[in-house]
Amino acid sequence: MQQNVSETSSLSIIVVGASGDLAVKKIFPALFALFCRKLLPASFSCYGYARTPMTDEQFRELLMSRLNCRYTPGESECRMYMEDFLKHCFYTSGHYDSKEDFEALQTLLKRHEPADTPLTRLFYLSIPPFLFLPAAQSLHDAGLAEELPGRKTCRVVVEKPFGRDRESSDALTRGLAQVFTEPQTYRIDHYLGKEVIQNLMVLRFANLIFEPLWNRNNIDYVRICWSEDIGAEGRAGYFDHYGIIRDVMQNHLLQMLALVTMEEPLNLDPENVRNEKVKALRAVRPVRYEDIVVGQYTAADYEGQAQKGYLQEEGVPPDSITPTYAAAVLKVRNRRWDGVPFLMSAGKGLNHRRTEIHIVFRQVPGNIFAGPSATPHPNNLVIRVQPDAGISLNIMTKVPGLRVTLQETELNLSYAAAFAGEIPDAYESLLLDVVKGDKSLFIRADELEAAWDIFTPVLRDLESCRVQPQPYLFGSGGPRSADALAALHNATWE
């Protein structure tokens, strides 16, 4: 059940990795957006815990170089606001496996919090996954995470990826579940955030008109598709130790995947959409090596200007085989989806920067309108995540004129132009339910357990035959063999 930071409670926010880039770019300017629209209560604190040594004016003024004002127009507003909020900010130094650090961290958090009012802590993990334990553990030591009910409540928030496959990630699941139960776990995809992923069940469920339709009678295939124009950069050594389908099929895609494949909870509650959301991920067979293709992006002249090959990054191995894309085909077995295939691409080095679902929808049976030089288009439902979100709907019809000429319109929903006012970060939405205590849009134990199932077997096999990904020019639209791995299931990637 949701549990709400009341007015009348103190809040403080420990943000563990906070001189990081997530922290700076994402985490506090969300903090400061919430406080902007005046959804922190009064009593709130904020904390930043590294290595890096820094005085709390040294840590503010490096938060101020990123903080906005989206929702404060004006700039002696925006200013006062600014500074009215880094007043709550305060830093210390220390290393993430060192029980005095934190018991540092434990004095200048009761320096600040009121002792006669309920508490929450909420721990913000934001660094490697590598981290994630000793951190946990020495938390546990120096009593910072210690509840008191009715008195003290503690969160934990971990970032993606959680562990490399299955195994790993059972590993830092038990070993988080030392120090916090799975109730105080939040286990944030910052996609679980975005508007448009989080409109999928309203899209659904709220509207007649769609899930009569929603099953494979009338649904010829799925596409989910993430691609960047971009490529590793500065994240090469990160990203060589996971590759594209840890850092984003695995997580995102299956969680758009979900989110589309799932059927209709019972009601809102948290517990009851992340079941049924489990339900549709165990029923996804695992990918077999028969159902995939990677790839690797190599130099290329692209919007002229020459792109690095992938090996030629700062930080890989000159023989890694690390994805930088990968297509699958996915198949549910249950009764709603079986014999729909669910096509899933994610890439970096690519020609456009896109993240889509395409619901493709079957052939009219014995559509009078076809013939010989005209063949109606299937309807096409697509979701747009980025970089506009929008949702549209293809549809055939008639050309103005004297003669019968059909042609595909598109209806299209622009969120910029549909909707007044600032859109929400996915960071905010998400650290407002952690504040919250509302679970729905994150990801429960099991559910990661079912993830992990899908994409673990075809992984061993890739890395322990080291299979060579295949090269793709910079700029391309990735492999050719992609598109005859769509062709087998009568399905293309466009």
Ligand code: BG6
Given for the second form:
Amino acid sequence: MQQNVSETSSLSIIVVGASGDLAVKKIFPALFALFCRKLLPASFSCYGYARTPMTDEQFRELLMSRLNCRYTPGESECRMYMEDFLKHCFYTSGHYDSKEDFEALQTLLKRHEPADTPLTRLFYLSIPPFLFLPAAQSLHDAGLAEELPGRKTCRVVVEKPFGRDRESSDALTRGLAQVFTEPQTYRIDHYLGKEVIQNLMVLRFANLIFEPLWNRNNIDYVRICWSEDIGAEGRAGYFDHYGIIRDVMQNHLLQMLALVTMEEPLNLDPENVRNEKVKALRAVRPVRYEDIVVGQYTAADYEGQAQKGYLQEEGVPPDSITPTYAAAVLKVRNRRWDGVPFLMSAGKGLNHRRTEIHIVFRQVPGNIFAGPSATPHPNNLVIRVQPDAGISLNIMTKVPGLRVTLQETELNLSYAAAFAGEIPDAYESLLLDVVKGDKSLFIRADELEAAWDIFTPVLRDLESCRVQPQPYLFGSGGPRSADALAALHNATWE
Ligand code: BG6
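Now that you have shown the form predicted alone, what about the form predicted together with 6-O-phosphono-beta-D-glucopyranose?
In what comes next, the whole complex appears, and the chain from above leads the way.
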């Protein structure tokens, strides 16, 4: 069990890859938010490390441009907080595979870390995955990752993609384990930090009414849909190597599936929660070739703008078969879910940005209101992850009037209307958990293995047979053959 960083101990946060997008746009603003909310210990410092030469001042200016005042009322007060926070930030440049450069970082750290208080060093590897191992090894060789019982602990944070398939993911896990133990390793899937996704366990297990219905007897099918109305934009080099299945489905969408299908854990102990998620993922049948449709967006006018097709994006080879869209049907082979189709779709260059989970219930058996003039709609529980976080339940209702007419209506919980105050960004929530040493929302090694086992065989089939993705217009709803796939399972995407 990892120890919480207490008020009296000191914390060094080392962001490796500190000049990159993720660090500047997400990690440092999240740390600033924790600072504003007084959730970091009094003695903390942040160290940026990257190849770009920069002074502390230049680094601070770079960070300043992305910090925001969500938790600090008033411009002048916010500025004071920013200045105060930035005084805790330092920078040194170096190569990711250089022991000597990391030794220089070690010297910098030692200059600031108090000698007489327990210390936690938190390394955030915000670098492309092919650099994880050289960077971890150099951290180790420079003595940065050394622990001293009761005096110094180390944690490492890494973020997907963890490999391209089960084999490469295992190799990465083994390599990283040479330097950091599994309890020290925090694998981020930032969707687990989103409020609505954190609420999934609460919805299911802190309410009486859902769990008795949460099974194959009452649920017809489940839909987990993710879409963006932007293309690969500026990240095409990365994206083309991975594609939408590895980028979004194997991680974010499978995590949602695990939270929807898992059994209730014994308690909230992180290992118990993760044990249940692993069990759920292991029950999923690996996706077969006939269970999936892949697509790729093509040029079109969308909202008055000419949008490039995927093959015209900079860095994408003209004959790329990388899918920007995928729709799949998954089956969970256990007593609770046997026979229930789980439809999953993810796509870029579609007609909206939206992430939702739909739990579609069965029709009421022997419904006395069903007749030639009335088709009762099945209940549908919708969990809206984004953009307008919320939960709604569609129910049949009598329309007020002198005749019995039924209409589908919606009970709607909107987070924006129901909860005052800021909704924390996913990275704020996750970084706070790393500081506290709470691993509930991080991916364990066996969880990662189980997730790769679901998609590795079909990825191999698609790539070895060079399956051409089906074209769809940018800004459309995706390839129509996805409808046929859903229809095979008596389901729809709408
Ligand atoms: C990332 C994917 O994990 O999630 C991106 O690599 C995607 O392709 C992003 O755009 C979406 O995150 P969010 O939080 O904006 O939904």
